[in-house]
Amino acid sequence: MKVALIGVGQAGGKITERLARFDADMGFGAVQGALAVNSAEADLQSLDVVDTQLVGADRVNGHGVGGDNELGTEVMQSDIQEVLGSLDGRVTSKSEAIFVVAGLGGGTGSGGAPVLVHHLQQVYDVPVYALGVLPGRNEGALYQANAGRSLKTLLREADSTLLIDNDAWHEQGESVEGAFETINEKIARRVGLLFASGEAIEGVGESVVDSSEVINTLRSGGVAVLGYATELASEDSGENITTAMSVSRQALLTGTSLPDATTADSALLVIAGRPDAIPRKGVERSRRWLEDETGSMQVRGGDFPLDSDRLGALVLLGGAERSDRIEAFMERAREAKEAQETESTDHADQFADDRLENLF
């Protein structure tokens, strides 16, 4: 699947950089162009693989918007023509989709990504998807409120929004910085494999997935979810039937980017590994199991030939917004917004006393 990537904000830029690097290192050739857009100049300077574009220089002087997603919306809106101009040569005639990547809790990413998606929809006739990262439960009320507003807007503007919950792929005991590194690496590997799943790397599979199947799975709109799991493969494909079933179950039940999201309008199952190790019966049984588990009659399946000693399952769900995890997050975001509004009262009121005169 040939894609153009645009990272917005600090997290969006870092993930886009990881994705572009992973695609290049693996030799997939799926990422046709990549751009990072931010209002904080220092964050852009830390990137060395993707091209960069500073926005809002006249408003925030390259220092970022400080978590203010309304300001993030304004600076993206005011500089949108410069951003669209920077995409010349990066969104090419080969591009089959555009992904706008952002952390939904920050200021530039949560405010700017929906604006960019909206304008891209007016300019290009390929699907425009969002890849959004939800803040973890412990990341503070501002991030929860930002992400709630951003997600609500993205779901309206994007053709589909692939969600990654920071809590889903967080290793226990890691530092905050280490956790973000781990999550970004997992996103790059999983999403990078999804992009490349139509590309035959070693040999030709019997039923190779192509980009149209990814696009058709995402056609449901709303929230998309990605799951992944791998196990060591046997030399004999017949012995890998159980392995194929096992990794498919793990990918959906314990390995998704949005835990507990198992009900969907559509789904795609990709079994990756050496062509001679991929069991046809195992792929078909796994696809039927996924059909039952998701309650969807639109479940596509196929191979991804990959030179590896492991067998992997990649599960993509489309139209998966009817999940308890989404409901819980939106409730958390609403509570955070209400708390913000309560705190935004005039702090001078608590010192109001008729016996004291104002200085001026």
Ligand code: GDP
Contents of the next structure:
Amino acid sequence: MKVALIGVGQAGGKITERLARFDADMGFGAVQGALAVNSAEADLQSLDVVDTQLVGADRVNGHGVGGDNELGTEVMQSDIQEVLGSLDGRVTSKSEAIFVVAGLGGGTGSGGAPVLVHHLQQVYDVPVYALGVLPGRNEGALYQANAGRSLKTLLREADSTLLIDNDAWHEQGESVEGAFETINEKIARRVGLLFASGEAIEGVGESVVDSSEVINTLRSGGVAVLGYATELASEDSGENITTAMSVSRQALLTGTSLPDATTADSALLVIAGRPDAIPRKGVERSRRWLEDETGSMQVRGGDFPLDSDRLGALVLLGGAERSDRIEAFMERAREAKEAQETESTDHADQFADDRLENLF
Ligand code: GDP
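And the form predicted together with guanosine-5'-diphosphate, for comparison with the form predicted alone?
Starting with the chain above, the whole complex follows.
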């Protein structure tokens, strides 16, 4: 699937850069253009693969909006023409989808991404998706409240919102920075493979995934979730049936970007590996298992021929918002918002307190 990526805010820019780099290193050619947008000049300067666009210079002079996502919304609104102008030549006639990438807990990405999605919807005919990072449980109240409002607005504006929970894909005991590195790398690989799996590879594999299958899976709207797992493939095709089942289970049950999200309107199962190691029977059984597990009658499937000694399963769920995890998150966000309103109306103070608690 040929995509254009726009990262908004610090996390959005870093993840966009990772995705563009992974796609280029693997030689997939799915990422056609990438742009990072931010109100903080220093964050943009730390990126070197993607092009950049500063917003809000007249309001915040390149210093960012802190944790004020309402200000993030305003600066994106004011400079939307410049941002759309920067996309010329990056969103091309070949682009099949646009992804707006942002951390939902901060200021620029949280407030700016929904506005950008809204305007992109007016300009382009292709689907506009959001790739949003939810703050982990231990991040401060302001992050939770910001992310709640941002997610609510994104769900209204985007064709689908692929969520990555910051608690999902990191190892125990890592520093916050180390954890971000690990998570960003995992996002790049998993989402990068999803983009690439929709790239038609002529003459290879029996049932290769097509871009339209990714798009149709996301057509359910709402929240999308991505899961991934791999195991060493065997020489024995019988054993690979078991391996295909096992990686599919792990991808959904322990490897998703939003833990515990297993109920969905639609799903796509991509089995990646050497064509001779991909077992037809195993793929079919895994697909039926996914149908039962998600309660969805629309489970698409396909192969992703990849020169690897491993078998991998990539599971994409569409319409997966009816999960306990989303409920718990929205509850956290509502509580944080209420507490904010009763304790303080000064966003800058609130943010300063949260920041200190988080970092130390
Ligand atoms: P912004 O620049 O104002 O949009 O703010 P950030 O992008 O720093 O967004 C803050 C949110 O994103 C918080 O929930 C952070 O935990 C998260 N975040 C910041 N940087 C990263 C990163 O590199 N990776 C991930 N996964 N999350 C990040």
